[in-house]
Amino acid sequence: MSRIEYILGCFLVLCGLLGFVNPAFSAGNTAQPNSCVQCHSKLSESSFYGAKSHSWIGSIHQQHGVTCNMCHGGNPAATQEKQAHIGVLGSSNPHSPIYYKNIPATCGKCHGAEYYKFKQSVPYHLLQTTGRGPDCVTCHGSMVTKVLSPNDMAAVCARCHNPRMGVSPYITQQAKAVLLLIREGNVLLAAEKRLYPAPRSPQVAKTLTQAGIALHNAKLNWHTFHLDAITNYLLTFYDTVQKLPPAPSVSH
């Protein structure tokens, strides 16, 4: 790992750890009387605003104050449907945040750097070249947003990557390898972590730190799918945490 990289790596770890989003994207933004929300939470479920709306509710989107107008456009003080609906575009529309190209720009406006991330990709430069890459909700989804399991991951990357296809078909397996081992690497680093509780030795700090950092990294780069730089930074953490010491016992 270069010291740039390690110290881009400190500095993300520090924003999540501090919470830092987008003044914009607070979390109290939602107390503010938004018409947009006050409306369309009254659809029924049964139609297809209503359920984009309510599927809004309790999600992590809700939960940091990201509303209807900040990827929609239109005007959340106004009263009247008409007004409250100056500025909105379908998502057919190429000027509209919504359109499947303009996606990851809309999203990265919060996921900043998820989207530097991504605009390195090879689906990145496909889906504004052709228009058959993925975007963010691709995997993601939405209102509700998920991260994919490696099996759902397969068969998400299988839709172009099969052999009828010819691109690359190899690519599903190696994906799903690859986020098996992030989603043991953090089950390792949670599990160490709880071995070294707290005051921790500057050693055992230090390493749990670079650890961090460098499964940190690994997960950030997901979004360039270059999968052997992400297994490179797996490597790393895997090594780090072989540096520890032994644990301390535990007394019972």
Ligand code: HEC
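We call the rigid core the largest set of C-alpha positions that still match within 1.5 Å between the two forms. Numbering follows the first chain given and starts at 1. All figures in this text were calculated on a predicted structure; none of them were measured in a lab. Compared with the form predicted in complex with the ligand:
- A movement of the C-alpha atom of Leu195 reaching 2 angstroms or beyond is seen between the two forms when the two forms are aligned on their rigid core.
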Second form
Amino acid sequence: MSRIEYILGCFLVLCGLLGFVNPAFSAGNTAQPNSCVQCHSKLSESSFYGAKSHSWIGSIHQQHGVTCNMCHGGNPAATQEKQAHIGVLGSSNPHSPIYYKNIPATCGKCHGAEYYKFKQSVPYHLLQTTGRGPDCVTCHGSMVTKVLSPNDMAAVCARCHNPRMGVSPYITQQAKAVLLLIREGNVLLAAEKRLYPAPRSPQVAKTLTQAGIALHNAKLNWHTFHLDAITNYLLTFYDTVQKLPPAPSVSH
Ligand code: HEC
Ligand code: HEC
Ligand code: HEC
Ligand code: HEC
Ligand code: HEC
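Form predicted in complex with the ligand, following the form predicted alone:
Let's see the whole complex now, leading with the same chain.
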């Protein structure tokens, strides 16, 4: 056996082991075994249904024990496919919780504040009336559940907000700029918290709390799509951070 083959062999064995002990599929985070996770883990990752199920692994939802049935329904205690699937409907069925028009309400069961804001937005109205408009999974993914990068977000908006279609084309660049500011805010707030380690003076503690609230409001109001309102919350955030006293000297 050549050296390369040997290394490759070790690699494959290692992959096999990792796959075998993958805690995600042993449903280690949930108290009871979940038949959806157990059976779907056996579907090939290259199949449509398999790929969908596999992408949930490692997501923030998996980490917090938000299992398949919490979004799809069905019976996670039944081991037979037929029994487990009672109440589970595909995305093309208008009664399904994952039919595109129903997705905001499905996510909103747990994310009520974002859902409440989103319901007041122009895109939500467009989604319900014309079926065209971004919904929660457009920006967060269905099972990966992340937040799009500023460039990817701009690409989503540019599908409609572009000079050729003439629908408020300026929105694409504005949305990208606002999202960059939110991201910088996340980084800045984390850095300030490290700079003023606990125990904090009452003034520093209060200022950091106020900054955190302003940044949270900016994120929450992103879901109304009122980019000007979000910008105002971001300005409040940056103003508040300015009010912090000179940083204590940091010892390494
Ligand atoms: C014993 C195996 C098995 C169990 C248990 C199981 N599934 Fe499935 N599921 C499958 C297979 C296989 C498919 C592929 C489509 C088919 O053959 O019906 C599928 C398809 C699906 C689909 C797509 C349906 C469609 O019509 O597009 C969803 C959603 C789904 N399963 C969710 C769940 C949920 C939620 C649970 C737990 C409550 C669950 N499954 C339990 C094997 C299983
Ligand atoms: C946070 C909610 C959520 C969780 C948790 C979740 N899904 Fe999904 N799933 C969705 C949404 C929303 C869609 C439809 C959007 C899309 O296709 O991207 C979807 C699509 C699917 C599909 C394709 C169905 C179709 O008809 O297009 C399958 C299969 C599926 N999920 C299986 C699973 C399995 C198995 C798990 C657990 C391992 C799981 N899902 C966990 C929300 C969720
Ligand atoms: C059964 C409850 C439940 C449902 C349904 C649910 N989530 Fe979550 N979600 C959670 C929990 C718990 C967390 C982790 C704690 C937190 O951030 O609140 C979370 C976190 C998130 C985050 C934060 C990610 C991050 O990196 O901070 C996003 C975004 C998210 N969910 C989007 C969605 C979307 C989109 C849907 C619908 C497809 C959905 N959720 C459905 C419970 C749920
Ligand atoms: C047009 C894109 C877009 C849509 C549509 C969207 N979101 Fe968001 N969402 C964002 C952005 C941007 C953030 C903040 C990003 C960050 O923290 O960096 C966010 C943050 C979140 C968070 C985390 C909040 C926090 O304080 O950390 C949750 C939970 C969430 N969204 C849920 C939802 C739900 C539920 C829906 C549908 C009702 C939805 N989102 C629709 C873009 C979107
Ligand atoms: C599928 C097409 C589509 C996508 C994708 C889309 N929009 Fe829109 N959006 C529209 C349409 C159509 C209108 C209504 C335009 C009007 O009334 O002038 C609109 C209106 C808006 C408005 C209100 C504009 C105003 O002048 O009052 C905002 C804000 C907005 N969209 C933000 C966004 C953002 C941010 C994104 C990307 C995350 C996005 N949209 C993605 C189609 C879309």
